[in-house]
Every structure is written in C-alpha cells, then in structure tokens.
Amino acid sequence: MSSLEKRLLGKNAFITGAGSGIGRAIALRYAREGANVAINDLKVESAEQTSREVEALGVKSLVLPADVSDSEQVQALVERYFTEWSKLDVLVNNAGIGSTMETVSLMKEATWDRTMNINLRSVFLVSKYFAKQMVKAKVPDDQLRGKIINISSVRGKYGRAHFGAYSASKFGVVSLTQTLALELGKNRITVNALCPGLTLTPIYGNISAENLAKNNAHIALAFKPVGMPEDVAGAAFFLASSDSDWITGQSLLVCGGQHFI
C-alpha cells in the first residue's frame, strides 16, 4: 500500500477492548491506513501484542490498560492518553463482553449490572471524557474535529429470548449513539454505531465457523453464515475516513444480511 492509498495517514485513533477479536482488527486495520492507534484492553499482555502488531506496520502505538467501566481509571487513561498525543481523530468503543443464555426471571442481578457496566457505561464514560477533549480541537471550520465510532450488535436492533442483559445494553449503545450525535454535532464530532451479526471472535472459545453457523442459518449471503473480524473492521475502516464526513447518528448493520424469523 502506498503512502497515497493510506487514508488514515496522520490520523491517531484510541479503540477499547482492542487486545482481541473485532477490536484487534479494527487496529491493524488502520494501522495499515497509516493511522497512529492507542490500544486499550484489560489483559495486559493481549493489549500488548496488539500494539507490537500495529507499530510493525509502520506507524506509532500506546498502550493504555485499564477497566473502561471504572469511571476513574477511565479519566486517568484519558489524561495519559493527551499527555502522550495532543489530539484524538477516532475514538471506537469496542469492550463488551457476550451473555449466557437465560431468561429474565432467572437472571441473576449481578449477570445483568455486569453486562450494563461494560457493554454500556463503558461508552458513556469513555465517549464523556474523551468528547471533553475532542471537542477543544483546532481544526478549519469545513472539517471535523473528530469521530466516535461505537459497537453495538444485531441484538441492538432486534432483541432475542434468554439474552435480555445483552440485547438491553447492546439497544442502550445505539440510543446512546443517537444522542451523542445531536450533542456533539454542534462541535463538529460524529457519532455512529455498527452492528455486527454473528461474528467468529475469542468470545466463542475454540469452535469452529462451521459449528458456530449451525444455528445460525438465516443469512442472506448462505455461503459465508459467520463474519471475521476484518469484516467488521472495514466497515469501521469507511465510518473512519472521509467517505462517511456527512453520516452521524447511524447504527450500521454488518451481518450479511442476516434476517429474524
């Protein structure tokens, strides 16, 4: 890839949960865009490697672990995060975690305030702190300041039996992204989600794409049941250059047309 080809060139990018899955291949993915990205993840090590991957592609890398559901942890990450860059492009709110299959009635409380605090508060309190930020950034007055890119799910848009935790945070993130984007537009920062469908990540253990699609057939692209990572990360790709300047308040499916019957 030439340096005319990189899109992101110049660009810094913080994403959470990023050691991992979606949030590890959105990394590399605009690592190889030419973008700078700061990597947050509560395994250390996981964060890590990650950074290690993005700065062997040619560009800078930061690593700042933390609970991004610790309101302040999240404020310390962010102060060290302006200490080391002066200006933040793209902020993509990845940590989340799944859900076990129950219902409501049986849930136990500290099962759904679990799943709240990371897959939702996680996104108001680093979205809160960061847009602090943002928003002071000196830019001409035709061009953003920056972009917030938020993952949600396709339990986001349509909620399912025995994952009432899950689909209610993952509903809390698009309404929270729909906001953001009438608060911050004023101060030119969009704010968009995407809602990835059946996704092969480490959130599933060690099953194959094949056993994971078997009851999850009802998608529109038949031959491929189950998405990657980098599936997910191109879309997040588009949502973070310049192609997507005039699309705020959206929540994007990328699921391969998966349908609900």
Ligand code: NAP
The other form holds:
Amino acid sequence: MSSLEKRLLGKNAFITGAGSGIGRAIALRYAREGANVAINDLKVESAEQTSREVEALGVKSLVLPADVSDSEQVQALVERYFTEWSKLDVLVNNAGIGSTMETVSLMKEATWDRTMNINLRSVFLVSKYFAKQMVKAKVPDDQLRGKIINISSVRGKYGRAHFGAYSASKFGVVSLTQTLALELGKNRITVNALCPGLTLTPIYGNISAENLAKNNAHIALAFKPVGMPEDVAGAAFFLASSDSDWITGQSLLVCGGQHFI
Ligand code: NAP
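To test you: the structure above is the form predicted alone. What is the structure of the form predicted in complex with the named molecule?
Every component of the complex follows; first up is the chain already shown.
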C-alpha cells in the first residue's frame, strides 16, 4: 500500500485488549493504514507482541498494560498516554470476556459483577478519562476531534438463554454508545459500536473454525462458518476513517448474516 492510499496516516489510535483476537486485528489494520497504535492488554507480554507487530509495519506504537476495569489503572494509563503522545484520534474499547454460559438462576453474583466490570465498566472508565482530554484537542472547525468505537456483540442487540450477564453487559455498551454520542457530538467526537457475531478468536480457547461452527450449529451464517477478527477490523477501519464522519450513536452488526435467536 503506498502512503497515498493509507487512510489513517498521521492518526493516533488506542485500543484496549489488543494483545489478542479482534483488538490485535484492529491494531494491525490501523497500522497498515498508517496510524500509530497504542496497545493495552492485561498481560504485558501479549501487548508487547502486538506492539512489535505494529512497529514492523512502519508506524509508532506504545505499550500500556492495565486492567481497564480498574479506575486507578485507567487514570494512570491515560496520563501516561498523553505524556508520550499529544493527541488521540481513535479510541477503541475492545477488551472483554465471553459468557460463562450459565442460566441466570444458577449464575454466581461474582460472575455477574466480573462480566459487568470487564465488559461495561471498562468502557465507561476508559471513555470518561480519555474523552476529558480528547475534547481539548485543537483542530480546524470543519474537522472531528476524534472517534470512539466500542466493541459490543450480536448479544448487545439480541438476548439469548445462558448469556444473561454477557448480553446485559453488551446491551449496556450499545446504550452507553448512544449516550456518549449525544454528549460528545457538540465536541465533534463521534461514538459508534460494532456488534460482532461468532468470530474465531482465543476467547473460545484453542478451537478450529469448523469445530466452533459445529458447536454453534443453531447459528446460520450467510457464506462461511464463522467470522474472522479481520472481518471486524474492516468495519473498525470504516468507523475510524473520514468516510464515517457523519455517522454517530450507531451500533453496526458485523456478523455475516448470522441468525440472532
Ligand atoms: P480475546 O481474543 O480473548 O481478546 C480479548 C482481550 O482482552 C484479551 O487479550 C484479554 O486479555 C483482554 N482483556 C480482558 N480483560 C481485560 C481487562 N480487564 N483489561 C485489559 N484487557 C483485558 O477475545 P476477542 O474475541 O478478540 O474479544 C474482543 C471483544 O470482542 C470482547 O469485548 C468480546 O466480548 C467481543 N466479541 C467477541 C466475539 C467473538 O465471537 N470472538 C463476538 C462478539 C463480541 P487476557 O487474554 O489476558 O484475559
């Protein structure tokens, strides 16, 4: 790709949970499009690995390990980000965990709390502390200050048995996306969500696409067994690019026509 075709050249992005799966794929796509990418993950080693892959694509990277459900760690992370880089153009709230597959009546309260903390509270905290800085960015009047992209799920639009905590957390992400879009619109910051369907990532452990599809035979896909992280990264690129400047508060299904119930 020549530098003329790189659509995110000169932009800075920060992605949570980018040491693995969908977050890593978004980081690499953004880097290929010319963006510098700051990488968060719980594990330093996986954040460093993605960061090295990003730098190998010829852009800058920053490793910011932290538990993004912890307020103090998030505040320290944001402070460190702005010590190293002066502006943030694209924030991707991606870190999350999957469903424990229990019914609500058998679910431990600790499971509910952990799921809400990691999948929803993290989006609140990271958006809250980054947005405070993003609104101060000096940009020409006809340009956006930045974009926030939240990774929800098909389960953020359609509930399902055994997905009680997970689905509620992802509905929460969709709702928070709408609220943030309304609150930050006047600051010229757009906020949208992506709702991936079944996507082959380490969230399901070490499983093949065929077996993942077999285990989810109730789900019919339009044209391939399961989605890949790069499918979600393509949509995340669109939401980061200027082609989506007039889109905000939306939650886009990225699921290849997956059936929802
Ligand atoms: P993944 O491969 O497990 O990646 C998630 C990453 O987030 C992991 O590296 C994980 O670290 C990290 N993480 C978890 N808790 C964190 C925390 N508190 N602070 C910082 N990082 C944390 O899973 P994925 O499938 O790519 O999931 C990415 C997002 O997509 C999640 O929000 C998930 O709910 C959503 N999603 C996934 C699918 C799917 O089918 N894969 C479908 C719909 C939505 P550790 O590995 O060290 O825990």
